[in-house]
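In structure tokens, one chain follows: the form predicted on its own.
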Amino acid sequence: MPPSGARLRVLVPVTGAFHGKVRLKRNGLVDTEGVERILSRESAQALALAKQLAAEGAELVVVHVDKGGGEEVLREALAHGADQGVLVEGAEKSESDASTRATTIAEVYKQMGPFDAVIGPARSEFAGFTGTLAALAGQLELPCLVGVSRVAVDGVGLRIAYQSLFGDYDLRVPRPSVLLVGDLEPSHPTAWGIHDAHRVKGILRVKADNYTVQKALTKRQRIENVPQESRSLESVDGATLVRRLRSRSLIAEKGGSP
């Protein structure tokens, strides 16, 4: 937690979306060559929520794990009012894996922190951003709130409004927390924001730590490759079977009470 009087800082993970006609190759893979990448609608919603804290003086740092066209996605996020952009490169073959994205974003959080909140989209086109941010919250040992539509500073914590199947609620949560945006009107860039995103604000490029990426992939492979326990049927004669059942008190001893 930052010292009293320090400026609040918010980390906003964003993701891109394909804009245009996407074709399917004969091998079943999606052909995205030449298709433009833009900021996803869910990310624009997350920025709208984060800007509620920006109105209270918070600094917004957006981070994107690159899947091609990452700079354009971040420039668009900066045009929405974010103060700084971080582009994580070098995880192109594994960025769709939620645990890998969570691990790389967690490293950004630790290296560039402290942060008072992580505000991100509820989902994305890549395996569900909910899984990524939930995994991030687990790695950082932070509470994770879903469906947040309003956030404000409340002393040493945050006051949020969130939506659930049972209604709308107000809740006070600690800082830092991971907040997943709910059904909120997306943020929109301004003319000055677009100007600053391309002329004034820079993008910090960082390389994904190969060890971190491999550790996340190894963990996933260990989970996926857990062998199913199976035992072959054992052939035993009747006397042996009765003896084993008696030893486990499953049947009475010979001549004893049942």
Partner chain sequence: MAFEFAFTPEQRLLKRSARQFMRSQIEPGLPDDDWSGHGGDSPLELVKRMQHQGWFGIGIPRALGGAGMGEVEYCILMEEISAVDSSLGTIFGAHSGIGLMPIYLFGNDDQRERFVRPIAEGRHLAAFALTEPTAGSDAASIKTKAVRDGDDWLISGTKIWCSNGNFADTVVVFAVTDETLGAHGGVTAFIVSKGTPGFTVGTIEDKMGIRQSNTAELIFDNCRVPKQNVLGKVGEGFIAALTALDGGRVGLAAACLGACKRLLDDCVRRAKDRERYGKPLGKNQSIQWMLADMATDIHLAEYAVYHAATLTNEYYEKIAHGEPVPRALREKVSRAAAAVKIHCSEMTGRAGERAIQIFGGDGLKMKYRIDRSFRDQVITEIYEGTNEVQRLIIARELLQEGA
Contents of the next structure:
Amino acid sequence: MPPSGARLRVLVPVTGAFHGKVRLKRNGLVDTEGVERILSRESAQALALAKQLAAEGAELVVVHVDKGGGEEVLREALAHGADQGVLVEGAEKSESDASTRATTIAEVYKQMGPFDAVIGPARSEFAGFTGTLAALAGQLELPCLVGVSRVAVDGVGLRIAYQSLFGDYDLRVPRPSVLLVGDLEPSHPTAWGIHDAHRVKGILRVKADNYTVQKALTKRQRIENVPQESRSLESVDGATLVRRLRSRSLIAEKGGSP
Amino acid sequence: MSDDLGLAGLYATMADAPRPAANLEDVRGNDWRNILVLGRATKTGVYPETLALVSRARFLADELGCRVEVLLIGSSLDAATAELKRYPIDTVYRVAAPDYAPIDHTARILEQVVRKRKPELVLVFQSRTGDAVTAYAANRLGVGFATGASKVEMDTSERKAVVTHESGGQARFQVVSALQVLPQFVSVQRGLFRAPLETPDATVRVHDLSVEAGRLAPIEVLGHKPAPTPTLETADRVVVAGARIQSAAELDLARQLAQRLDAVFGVTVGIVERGLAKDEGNVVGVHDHHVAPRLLVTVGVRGALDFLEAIEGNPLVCAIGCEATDPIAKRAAYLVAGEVPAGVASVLKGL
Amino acid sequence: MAFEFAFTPEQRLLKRSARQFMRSQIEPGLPDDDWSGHGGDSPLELVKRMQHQGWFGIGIPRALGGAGMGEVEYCILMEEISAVDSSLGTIFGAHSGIGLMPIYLFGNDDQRERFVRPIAEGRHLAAFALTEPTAGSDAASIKTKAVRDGDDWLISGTKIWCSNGNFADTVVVFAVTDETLGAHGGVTAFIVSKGTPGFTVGTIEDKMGIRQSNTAELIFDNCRVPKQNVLGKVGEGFIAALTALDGGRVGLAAACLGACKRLLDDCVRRAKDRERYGKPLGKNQSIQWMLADMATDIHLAEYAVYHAATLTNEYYEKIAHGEPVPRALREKVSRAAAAVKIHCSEMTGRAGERAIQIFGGDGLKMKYRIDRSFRDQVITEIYEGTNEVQRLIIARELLQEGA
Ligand SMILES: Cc1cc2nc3c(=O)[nH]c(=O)nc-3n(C[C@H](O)[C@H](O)[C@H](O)COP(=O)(O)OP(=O)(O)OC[C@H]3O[C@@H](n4cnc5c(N)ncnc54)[C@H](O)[C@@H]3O)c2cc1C
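Next, report the structure of the form predicted in complex with its partner chain; the form predicted on its own has already been given.
Complete assembly follows, chain above in first position.
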């Protein structure tokens, strides 16, 4: 924890998203050639949450683990008002591996810390980032909350509003915590921010290799591409439809509530 | 392959164990066996996804010849246990925890139970919370995980789990993991399960565990209000009436269907323009409301772009009262073709 | 060598974020019905939100509180704003293109600090008052007078058709200071603040188009303005007006481009959705041709507009930094501005007619906003110099001696 009176610091890991139509190649791989990388909507939501702390004077450090096109993603995050950007380059090895990515971000956290909070997106375009940031919390042994829509400084802790399946809670949580954003209007970059992000603010570039803990790969697991299944349309009668929906737990059982 | 697939863990070693749970029996031997389902309790029972997941687990466990165990964490566990007792589960472990428990708390409980019970497969249903708990716990253990699986199958000859992972309809991957050596954590997409198999003669053992609360202590509740009533934008289930509807009576049928399904009711721009429905702030369209439900039932909707582009996420679409050649059919999984009144009536009868 | 013509990453981000902001934060706040009410009530709350995005000082240096960008970025914003609403485009254009720009380009350091900074920081709005009851196309024949009174000037006369006139904090007013010298030498530009004694707002026009933009009559009755508010040199006001209007026209062309792209999007959607004779409208060749013609117009306009913006940017940077401006550059800018103003306003007119045709009866309904685009387009062939006058500019240059 920083000495009292020091400026609050928040680490905001952000993800990219493809802008425009992404096609599938014949082999089932995503064809991303010529497709622009932009900041994901979820990351803009996380920045909206982090900016609530910035309004109280916090410094925001954004970090992005690059897989190509990363600089633009990071500059976009800076345009939202973040103070500093860290681009982790050469992270191809951690491709598709959330744990390795979490380890990389954890190293940034340790080397550039201390931080009072990690605020990040709850999802990425392929739904995996929850995994990365929760794994980060696991590695750093930090409290972790998902669905946070408001945050403010509260003494030595943070006061947060958080949506769970059981309703909306107003909680006081310790510092530092990992907060994954809930449903929140994404932040919009201003023209001033866009200018500064491209012409004023610097980016700290670090090599992933320096950070990533090299763990032995085993033959225990393998990841394979498989072709898309064509989506089938089933023509049904009413009774069958109801059975299908019940079997998928999409509607209530007879008399029950879903 | 792109980033952020929600997959992780290609490691051989497992992280060192911290404090073990107090009264939980160790599984003897080095083998990892059995399937553990992380159940989620509601105030009155368990989430239907938990039941479906249990049934899937049973099916897989029967193929592997192993047990199905459920870990139930929550504040009102009696109703949940009673409901679970009707299903083919071997053991339910219960841990009391407040409803607002953060991810790390739930994950630490899960971690300790996994260390003790050594399941080879841990199944969680996907939600923001489910994914986070999966990743947190797996990472604490230093083992692999996959979030958002669309299918979980077994290769029994090699005792391998085959987890299919689809990302937004754009790519499809399979993670094949050897079981029995270490656990594999998987969160499974909601709405993709098989029917729950109720077993009248199930004998379920129930164990209450006391697991250290971990980080819960410094968290303080300052306020709480129940979840708000769903809107078109937030509802899990949405019924939308479209311009193929011919009369006020037919529109009323669609409304009834929404009520019976406990769904939020909306209309398309088309039907409003035809003058059959009024814009009561419930129009679904590009310039009106967007929807992102799990289940979308359309009644008499042809599928104009204005409507299709207002559907977010990847809901299961059931189209009632349209033709197989209509654009909506390209998005739908189920089609009740023909006229609206007959279609809706047959569904209502089925309910 | 390739002819490079692409946005930079910064410009791409500005465009994308402006589009997102306009469609998610501004469009839902606009009324479906622009017809009832007075055609001069502007949605100032929405304008405020746009000001807070840093757009209203886009071309002003960072050191003066602006966003430190230029004319290309100004056009990007014009496009995205007008794709959502042409009235907002007019408010933005009258403010940035012709209201603010002359103060920045011709103002001294003190004026930049006093007037440009609050505008660039999103606190003040600007306007441009040239047109008078007896001087429209022939702006050189304005009658509003300014006479010297000690250290001050006293302005008297009436300006009409002043966009943003009712609410602008800062107005650039053109007045005759020497009747004997004509427009070049006899007209001076003054910076007048809202609330200055002797300056009142008269009639607010009720119009058929851009009804949410405010167009006001401004009355000056011995309005006392200190000499520190003379913009540039005495007698050089007309140059300031013409210089600002060049950039204004390019911005207006960008506004038309945005509006036209939106019309095309709406028409494509309609052609796919609407069925007649058992097939979507878009299956008919006559409809396809209309769409293709619109797309062709837009394709050509896009290159021309951003080329003109690039030239204007170079031109304005030289003026702002007090560098000499080659005559060839000034003429190139004027011609490019005139050409894109004509082409873009007229292509949007053609697109509006086609859109109504494609929408059929619904094209006349307010809900689809096709009628609104149609009504909003009309003014684009008139203000910032009518298309006839733009043709005069181009023809004059073609036919001038030695050409
Ligand atoms: C909504 C709106 C907003 C405006 N905003 C502003 C503003 O902010 N500031 C400002 O100063 N002014 C503003 N104007 C004024 C605008 O610039 C003038 O209306 C325009 O310059 C035309 O002048 P006029 O209306 O007097 O038409 P006129 O000059 O009377 O022209 C009438 C017609 O004759 C044609 N014509 C005139 N002379 C010739 C010629 N020599 N050869 C061929 N054809 C000719 C014109 O092209 C036009 O078709 C605004 C106008 C409107 C309608």
